[in-house]
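Heads up, the chain below is alone and in the form predicted alone; it's given as structure tokens.
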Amino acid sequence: MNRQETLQHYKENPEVSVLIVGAGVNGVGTFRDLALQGVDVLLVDRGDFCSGASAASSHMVHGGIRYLENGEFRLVREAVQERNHLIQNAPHYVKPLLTVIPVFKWFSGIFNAPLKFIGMLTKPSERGAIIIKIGLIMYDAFTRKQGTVPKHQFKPRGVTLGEFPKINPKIRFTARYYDGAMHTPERICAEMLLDGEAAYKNANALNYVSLERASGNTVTLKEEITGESFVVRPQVLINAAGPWIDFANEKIGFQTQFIGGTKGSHLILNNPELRAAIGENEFFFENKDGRIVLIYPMKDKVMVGTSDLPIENPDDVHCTDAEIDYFFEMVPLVFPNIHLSREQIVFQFSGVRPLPKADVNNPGQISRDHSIRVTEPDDGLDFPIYSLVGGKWTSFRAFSEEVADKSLELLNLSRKVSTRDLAIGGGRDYPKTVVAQEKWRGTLANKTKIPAERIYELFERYGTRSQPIAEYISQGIDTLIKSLPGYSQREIEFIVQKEKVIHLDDFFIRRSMVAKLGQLSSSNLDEIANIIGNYLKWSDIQRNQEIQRTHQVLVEMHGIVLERE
């Protein structure tokens, strides 16, 4: 069903087993595992999908090495095991990464580190390499058994000043070890969703529907392109908004106090001597203040992050100019000779991480592991409520398992798919060497006419789902996008048929990496507003609406201005 006869269809039969209400990435694995269960269920998003937390991570999957000291050892051994997932279920989009840790001590925190696992310390502490490999020894033995990535190393100083040449000198080693690069978490929530509504016909997922109110056994929905409302009847509601839940909760008629969420920002550089400087490695380490920060390689630019600071409102964040300061002052601890400026600043995001309210002093003493909290019928209400607190990017497909399986307990039905080794949209089918990874293009490019080098691309775009795109190209007539050559009209128009878009922002920033790397300019904004804009039939005046709305996003949210060209 298309977006209309979905809408339609919720009018005419407002019953649904499910209502899932945020379509971050625990809602959308949510909504995955369950309609692979055969349940109807549908996801709703006041915006996009993963417009929210879930687009603001440090684009990293990873098991958190840190949180040993805190004692959670479940949640490492349970992240690293997802990240090992992660990878062999969406190769496409999450590849191993080698990460390198900067050492300048020997002893550092050796007395610090046992004293904040029994909750003695609060402040952050510098790890020595004493700590930092004891840290790595038990890291890697979360995950001995699948042998997904190789284990950490040590490198001595002068090995490292030989392979990075522009490090601080004052190093004494480098730990390496593999956690697993992540570029597009937008794209694998859009894949996860085409997945779940392909496993079952009655699973469907909306964005820019938001909640209104809910009482009794009705949930009242608004569609907020038309402003038109309607409503569901669940018998059980998932509030996975993320840093928004007790937001969303209070609209249904409760208060509740789960979330103290802390917000961490992020800067994409046009810095190509830090870039080469890195090489395809993420340097991750501590700065001034003890908190872990990271310089990572994406494409040909690079990202520096992250902050952890407390916030009210997530309606607020954005990256503030302190934070911008913060990250330029932290990478010359690393790289003390390479210059950064503002106009090297090609994006900057900024998101809230939704994690349980705490009452701690440091930002970083708080849980990243997920809880289910929920809240039992009463006089003004017929379903329960399941709010999804905390988490990690890492672990939802863990915690997408939990929450449906507890869906499917309170429904009396059983489980009938495991998503544990499910791959992921173009993922499924990934050819997983070189050799059969070109043996798949050439066969695609010959069947569909397309040159090898437009099959290669598209490839690494989308993985294994490349195929339906290529062959879609190959039955029109295409043309390349002038001033963004990588893209091809009938491309945008898949994309813009198949997954969901609405608003031109939508397409530039999660459905493609085209504002993220910088790529985006006045010339290709027009160009593309043009043929969106065409295959949905939008008039010139919603056509320089949704410009100007995307000037405005850019602007307002990612401190992008474009030039008139």
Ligand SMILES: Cc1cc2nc3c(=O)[nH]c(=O)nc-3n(C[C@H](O)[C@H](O)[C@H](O)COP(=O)(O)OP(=O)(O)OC[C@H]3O[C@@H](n4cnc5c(N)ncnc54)[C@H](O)[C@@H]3O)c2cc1C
The other form holds:
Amino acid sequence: MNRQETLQHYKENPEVSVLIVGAGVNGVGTFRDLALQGVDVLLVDRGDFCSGASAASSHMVHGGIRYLENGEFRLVREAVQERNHLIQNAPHYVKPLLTVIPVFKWFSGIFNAPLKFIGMLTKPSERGAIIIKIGLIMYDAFTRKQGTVPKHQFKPRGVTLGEFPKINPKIRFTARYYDGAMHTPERICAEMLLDGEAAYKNANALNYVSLERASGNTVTLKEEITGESFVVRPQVLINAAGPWIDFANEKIGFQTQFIGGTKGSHLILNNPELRAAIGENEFFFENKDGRIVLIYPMKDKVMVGTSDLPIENPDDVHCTDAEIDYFFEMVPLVFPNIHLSREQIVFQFSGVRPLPKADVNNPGQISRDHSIRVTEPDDGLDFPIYSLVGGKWTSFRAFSEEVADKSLELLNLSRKVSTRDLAIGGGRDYPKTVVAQEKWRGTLANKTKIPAERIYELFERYGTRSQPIAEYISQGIDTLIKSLPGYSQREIEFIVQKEKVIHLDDFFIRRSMVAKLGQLSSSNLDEIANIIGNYLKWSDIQRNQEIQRTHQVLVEMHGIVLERE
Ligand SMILES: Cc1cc2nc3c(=O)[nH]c(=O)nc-3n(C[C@H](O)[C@H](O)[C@H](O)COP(=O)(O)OP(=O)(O)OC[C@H]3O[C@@H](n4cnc5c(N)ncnc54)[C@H](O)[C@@H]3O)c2cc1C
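Complement to the form predicted alone: the form predicted in complex with the ligand:
Full complex below, order starting with the chain above.
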């Protein structure tokens, strides 16, 4: 069903077993899981899919080695295992990432860690070689059986300086271990929700539909494009609104205080010297204030982050000048002679971690684990609400499974399919070796008559989803985008048609990496607005409004002013 048909369907049939509010990774993961079990489920988001915390992560698929010092062994074990599943289930988007911890001290931290476990030390403090070694041994132990990534290593100063000539010469060691990198969390979410829709005919996902209010057995939703409201009658409402969970509960008449979110920001820099200095490795280290920060390779750019600051209203989130200063002071701790400047920032983003409300002095101490908070039916509402609090991007599948199981129990249904080893989107039938990938691409090039280099590009961008894209491209006259080589008209049409693009910025910021990698310009904005506008039948006025909207989103949320050409 297309969007209009889906909306019409719910206007005529408002009964739905499960309504999920919020299409971040936890909402989308739960949606896919329930759809696979044959549950009729509606997923809505007031904005685009994966536009909240799930788009603002550090793009690490990780166990969270740092959480060991808060005693979060369960979480780390689960997250390491989920990291391995994601590397296997979404190999087109989640790749093993060699993480380097520069170590400047031998012993600090070893006495602090036990104090932290028993709650006597609340401030972050510098971690020395020994404590990092202990953490990495535990980390390896959690993942031993799966063996998806190699074990950690320690490299002495001489070897480190040989490999990273620009690193701070005060270095004593580097510790190395593997985690996972995902450059496009937004695409993982988009492909996962399409998998959910494909799994069951009564599973539907709608972006730009918000929760308005609820009473009795009825929830009122608002379609944000037309402003029209409609109602649905669920048996359970899953509140997956992330940092907005308490705001969403308030709309349905419940005062909750589940969330005590903290803000984190990141910058993406065009700094070829820094990019060359880090190689294909993430550098993960302590800033002067003891916070763990990162320098991360993102295609030909470098991402730096992150902050951890209390915030009242997640709608106020944006990266401040003070945070930019913080990042610019942190990079020289590891690479003292590399010059950074504000002109090198091509994109910036901020989000709020939906952490559980906690009474602690230091945000780093708040648990990163997840939980389902149940609000039982009462005089005002006939159905329960399951609020999904906390959790890591990495462990969304395990969290979603827990939520789906709880919903199945309520609905008196049983699980039919496990998501543990289930491929996501273009990770399905993904050729595992370089030779197999070449063969796969060769077959597709032969079949579609599309040049091998272009097939390579599509495969890198979409995994095996490049097959339906290439087939669609080959069925008509295609032209490359003049101002954005590497993308073509029919490729963009396919994405718009199949991936629920509503606004221009959905394409630039979430279905593609164009904005994130600083490839957006006024010319390609205009050229692609024409393609998307023709396809979606925008009037000239709508097209101009969409261009304006994209400029505004870029300035307000991502600190980017595009020069008008
Ligand atoms: C700075 C930062 C760094 C992080 N780094 C990592 C990392 O490297 N690795 C990792 O594993 N995890 C990381 N995380 C954690 C992870 O990103 C989040 O825990 C996870 O994405 C939360 O997903 P969610 O689906 O619960 O919330 P969200 O992604 O925020 O989704 C909630 C959705 O609800 C929607 N919504 C809100 N109100 C309404 C309403 N009234 N009606 C309809 N929809 C509504 C919003 O639009 C939003 O899309 C990080 C988080 C942040 C913020």
